[in-house]
Structures are given as C-alpha cells and as structure tokens.
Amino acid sequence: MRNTAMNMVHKLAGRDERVLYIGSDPGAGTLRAMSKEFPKRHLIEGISEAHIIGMSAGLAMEGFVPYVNTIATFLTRRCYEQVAVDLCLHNLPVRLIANGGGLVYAPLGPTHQAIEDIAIMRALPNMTVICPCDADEAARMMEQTLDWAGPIYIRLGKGGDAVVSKAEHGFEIGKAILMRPPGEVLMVTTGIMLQRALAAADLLAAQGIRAGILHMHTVKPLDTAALLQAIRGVRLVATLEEHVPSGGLGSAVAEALIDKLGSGLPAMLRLSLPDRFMHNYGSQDSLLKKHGLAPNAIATSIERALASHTSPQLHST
C-alpha cells in the first residue's frame, strides 16, 4: 500500500508541476526515480517533522500541492499544533501520507503504534481523514487527492494486505462502498479492518447470519447518507476499527446516528482496540487477534451482541 501511494506521488508529478514529496526520514531508496527525474520537487528534510509541517504549509501558500510522508505516530503527535494551526487553520492543500497506521509497527512498541491517529487529526477543523483497504483502493484514492480542497491525513497499512476492493467501485473521497447488502447485521469498517469484515461475514453466514459490510474508507467527512440508507431494517449496527474506542470510527458512527435519529438508535457494537497503550510485542496480526479483531472473534462477538438484542422490531428510517 505504501509503495503504491509513493508511487502515484510520482505518477501525480509527472501530471502536474504544482506536486512535490516531503520525506522525513523515509527508507533508503524511497522514490528514487521521482528524485532523478524531478530533483527540484523531491526533498528530504530529516527527522524534524514540526519544521516540515511548516515548510509545508508556506510552499502550499506559494501554489505547491506537498505530498509529505512518513510514520504515522511521527506525523500525527510530534507536530499536531503546527498541523493544527500551520495547514488546518489555514486550509492548505498538504497530504500528510502515514505509514503504518494502527498496529502495522507493532514490533516497535506503543511509541511507533498509531492507536488514537483518526481521533486526533478527525477532530482538526478542515482536516480530511482517510483510510484505504488496499493498494488497489489507495491508487484510486491518491488520483483523487491532486485537487482536494484543504488538508488530508492518509492512513496507510503496511502493504500486502489482500486486495479486496473493487475497481468497478471507484473511489471518491466521503463516498462510502456498500462491500455487501446489509441483513441482520451491518458492519461498518475503515481501512483494513474490511479484510476482516469480509472474513467474519463469511462465518456469520455459515451460521445463518446475513451480514452486510459498509466500507467508510473517509472518516472525515462521513458519509451519513450512505450510513442512514444502509442500517434499514437492520438489527445491529457493528463498527470495526483497529483504533482505540475514542473518537475514531465507532465515534463517528455513533455520533451521526445521534444527530440524525435522536432516540431512535439501532442497537450498536463498537469492536476496536482496547483504551491503553499496547505492551505486548508481536505481529499486528497477532495483536488484532489478542484483542478480538480476527474475523472469528468478530464473528463470536456479533454473534453474542445479535443474542442479548432479542427484540424482533426491526430499525428503519
């Protein structure tokens, strides 16, 4: 997902003079061809990233649309007042490209794990927040940032995530993908938690369960017309994100049924990392899993939350 998102940096450049890329301090070779055959428009600035957010913003002033990348936990927490008042508060077209959000860096511990990203920059006035499930889904997502208006923060995986979306979707930015028809249950997922989605809705099925998968790939702006369409008649309405419970996902979610419906609320379940830092080491794998975010342990959890909501009145709207 990475590679391809660096590589429609490039792609985007070659299109459009206003294009350049802002590394920190990105892997050995990072769009080495990009720096050949665009020197001027390809920098590396070094581990210093409240300064790049602020060099950032002047060159968007100038007319540059900046394409600036790297860790996650980097671009988000170091630098969160010069992207709040740099980019946010000016509404600059900057990308802020993340690598490994969530759990990808697990290996590295809770300082390189972006568990709370969505939350914090979701809540920047003007700032966009999307979250790709696919380096398919990430190719079509970066065409469609070149003339996007204000800031975007870009939560990628960690490559080689199946690919799972579908081009026949297309992509458009606070346009959420109906994955599946919704039935008992409708799940709502952001970036590669739809790999487990679609893993679970399979098991629900095996036990009769008919459940429907709405991909929010945009957070920020959140598409609650696609939300209100989709929970018709549904009996539970499952958010799964690989977050901690505040202010990311589920919040939206739950935040725009609130807004819309007032009292009215179908039955919800929240499914995402627990409120505390991460201590064990692993794989991110295998820390989804010790925190219920496999697609058997989602499947057993909609399964139970389906059991405790026996009522046959079902939500419409």
Second form
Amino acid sequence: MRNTAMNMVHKLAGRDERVLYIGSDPGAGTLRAMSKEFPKRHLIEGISEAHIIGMSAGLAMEGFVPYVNTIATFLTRRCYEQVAVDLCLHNLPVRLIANGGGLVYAPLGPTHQAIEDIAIMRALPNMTVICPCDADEAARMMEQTLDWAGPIYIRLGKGGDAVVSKAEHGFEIGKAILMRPPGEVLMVTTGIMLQRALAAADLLAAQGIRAGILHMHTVKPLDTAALLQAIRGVRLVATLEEHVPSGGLGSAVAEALIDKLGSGLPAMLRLSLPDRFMHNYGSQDSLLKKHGLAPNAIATSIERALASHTSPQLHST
Amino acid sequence: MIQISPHAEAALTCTLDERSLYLRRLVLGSVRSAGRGHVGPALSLIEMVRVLYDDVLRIDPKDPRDPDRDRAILSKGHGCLALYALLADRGFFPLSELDGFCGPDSILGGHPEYGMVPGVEASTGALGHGLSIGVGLALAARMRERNYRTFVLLGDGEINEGSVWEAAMGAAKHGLDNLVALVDYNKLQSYGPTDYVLPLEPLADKWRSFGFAVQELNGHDVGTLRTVLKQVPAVPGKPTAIICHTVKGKGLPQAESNADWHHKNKLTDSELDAIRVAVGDF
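Just the form predicted on its own so far, so send over the form predicted in complex with the partner chain.
Up next: the whole complex, starting with the chain shown before.
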C-alpha cells in the first residue's frame, strides 16, 4: 500500500506540475525515480516536521499541492498545532501521507504506533481523514486527492496487505463502500480491518449469521447516508478499528447515529484496541490478535453480542 | 545581564517623527476602543512595519492578492495592532475598522486572520509558525521563477520556539535570498527579560551560524531601516536576518520596557492622560 501510494505521487506529478513530494527523512531511495524525473518537486527537508508543515502551507498558498510524507505518529503527535493552524485553519490542499497507521510499526514500540491518529485528525475542522484498505484502493484514492479542496490525512498500512477491494466499487472521498449486504449484523470497518471483517463474515456465515460490511475508508467526512441505509433491519452494528476506543471510527459511527436517530438506536459493539499504549512488540498481526481484532475473535465477539441482545431491535430509518 | 549594544542604546533614545507618532495614535485608539490589546509588542514594531509598508513592499492595496506582490507575514501575531494601523492607513480597509478591534463584528481580532483582513498573508498568533510559511512562499517564488520577496517579522520571545530554527535551516538549505527575517529584539517577553526567560545571545551569531546574512540596527531608526531593507538580499544566495533592536512600548514612557504593558485589558483615566502627553490626542 505504501509503495503504491508513493508511486502515485510520482504519477500525479507527471500529470500535474502543482504536485510536490515533501519527505522529512524517509527511507533511502524513497521515490528515487521521481527525484530523477522531477528533482525540483522532490523535496527532502529533514527531521523538522513542524517546519515542513508550515513550509507546505506556504507552498500550498502559492498553488502547489504538497504531499507530505513521514511516519504517522510524527505527522500527528509532533506537529499538531502546525497541522491545525497552518493547514486546517487556512484550509489548504496539503496531503499528509502517514506511513504506518495503527500497529504497522509494532516491533518499534509505542513511539511509532499510531493508535490515536484518527481521533486527533478527526477533531480538526476542514481535515479529511482517509484510511485505504489495500494497495489497489490506495491507488484509486490517490487519484482523488489531486483536486480535493482542503487538507487530507491519509493513513497507510504497509506492504503486503491482502488486496480485497474491487475496481468496480470505485473510490470517492467521503463515500462508503458496501462490501457485503447487511444481514443481522453490519460491520463497519476502516483501513486494513476490512480484510479481518471479510474473514470474520465468512466465519459468521458458517454459523448461520449473515453479516454485512460497510467499508468506511473515509472516516471524515463520514458517509452518514450510507450508514443509515446499511443499518436498516440489523440487530447489531459492529465497528472495527485499529485504534484506541476514543475518537476513532467507532466514535464517529456512534456520534452519527445519535445525531441522526436520537432514539431507537441499534445495539452497537465497538471493537478496537484498548485505551493504553502497546507495550508488546511482535508484529501488527500479533498485536491485533492479542487485542481481539483477529477474524475469529471478531466473529466470537459478534456472536456473543448478538446473544446478549436477545430481543431483536429492528431499526428502520 | 544582557549585553547592551550600541543599537539597543540608540533605540532607547531615538526620537520619533510625526508619522511614527500618528501610527501610535492609531494603535492606542484601537486599544482605547476595545479596552484591550497587546500594546508593548505593537509599539516596538511600528517603525519596522512602517518602513516595510511605506517604502519597501511592492503592494497594491486595491489588489491585495496581486500574484506579484511582496509577501509579509507578521509571525508575532500579537503585535497585530501595528500591522492593522499600517494596513488601514495604506488603504487595505477603512480606518474606521480600527475602532472595532476585537469586537464581535470586526474583521480585526487580537491576532491577524488570513481571509478576514485584506493584506494579511497568514493567520498567526501561535508563535513559531511564520518563518516556515515564509520559507514555503519564498520557495514557491523560486520554483515559479517569480520575483516577489517574502518578509517575516518575528518576536524575540517567539524565537524560543524550535520550529523557528528548523525553518532557518530550511531557508539556508535552499539559499532563499528572497526571504527576509526581521527580529523585533525588544528584549522583553511576556514574563520578563529575554535574558532571564531564555537567553538569546549571541543572537546575531546564531542566525549567522544558521546560514543567514545578518544585519543589526536600531529598529526605531526609520532612515537606517529604509536603507537596509531596500538592499536585500544582503548577500546573494543567502536568506537575510535583520535584528532590529527596539524598545517594547516605544513612545509611551510608562510602557517602555515595562512588562505590565505587554497586554492591557483596560486603560485608566490617568493612563489615557499620560498617552495624550506622549503622542498627542488619539
């Protein structure tokens, strides 16, 4: 997913001279081909993220579309005020390409694990938050970023995430994709939790439980219309995210449902990481498994939640 | 104790001309109307802003977004009363707007906002942002082969922020000789003297070591400011830093170098009388 997104910057740069790549101190050779073809638009600016955000704001004020790239935690925790003021307050078209959203950097420990990034980016007025699920979707997503008016936070996974998105679904910023029609359950996912949801849906189907999946690649703005449509008749809405419980996808879905429905809310199950820093290493998969976000644990949690809600709460909107 | 340079001593004793007094009357009139405002940080800036807007910047108040205009960012956004006075006086918006400062229907807040105030290039007030934005503007000029210049006004307290020095490194890396950083070196920040809060000396050497061509001057000396600011870049291939030795609250004896006048929430009758003595009716 990451290499695809990077290569898309190069591709977009070939199509539109407004496009810039701005890295802090990325891995050696990042976008080398772009640096050769468009050396003036491939900028490596050092480990100075606060400055890079301000600089990208200045460039965007002059008509450029900067794609700023570094590790997710540095784009979010380190320079939050610059992101808030320089980008969001001015509503400038800067794209923050965040490497290693969620637990990608599991072996490197809590300083590198972006487990609250969605929450803090979502809180900012004018910010758009996108979490593609795989490389193919990342490519379709990047096509859409060229002319989006305001700033975008793009949460990337890593290389090798299974490709589960489909070209026929297309991609539009702010439009959720219904991957499977809802049954008793609707799973709402973002990022690479889609892969886990698809596997969990198969496990549930084997138990006779029909589970739909709404892929909310854009967490902000949330596609509330698609959500309200998809929850019709379901007994349980389960949100799945590689993120702490506060402020992420589950919060966004719950807030949207409360705002739109007020009463008669469907039963909800928010599956997320716990509200703590990860003090284990291993791999992204091993940490997801440890915290109940592997497919079988997701299926089990959903089965239990359904069992605890014995009175079907048929919701209609 | 902080070293007192000849420029700093000259700033203390510098006599202000009628235009400098007039601009101070505008600033203080806004403070009187609003009942609040950053007085000291604006009064130390007046001559720097005045020379920029009167004599240096290539700007057209009738076309504030002219692509070829010079850009100026007040990174120390709390000094905005000086900027507002100049912008209003130069015709970017009516002088009557100054009376609405910080009011509910005003375009003029306690920190300048981009998109709200004609002539304001960036929303500032959160300190340590302006030089980075300026680097972006200057780099854009370079990349687009445009000849506008970018001026960034920084506070001395503001340059406590690490992001300023990140930006300085970036400016030097790109050899942005179309970028000028002006430091309002009044040696007093909100809590107290800069050499107590976080010492800055040797300030000129710091900027020099970061790759800037550095000039030091008396920031209230209009003639010298004009001469120096008309000769940028000082060194081709290098960004310029101009350290302007100033006096916080300059022009109001009771406010000069007085931390109590950093921000005022109200002016007493005796203070208003003292202002009239210092600058005339306002």
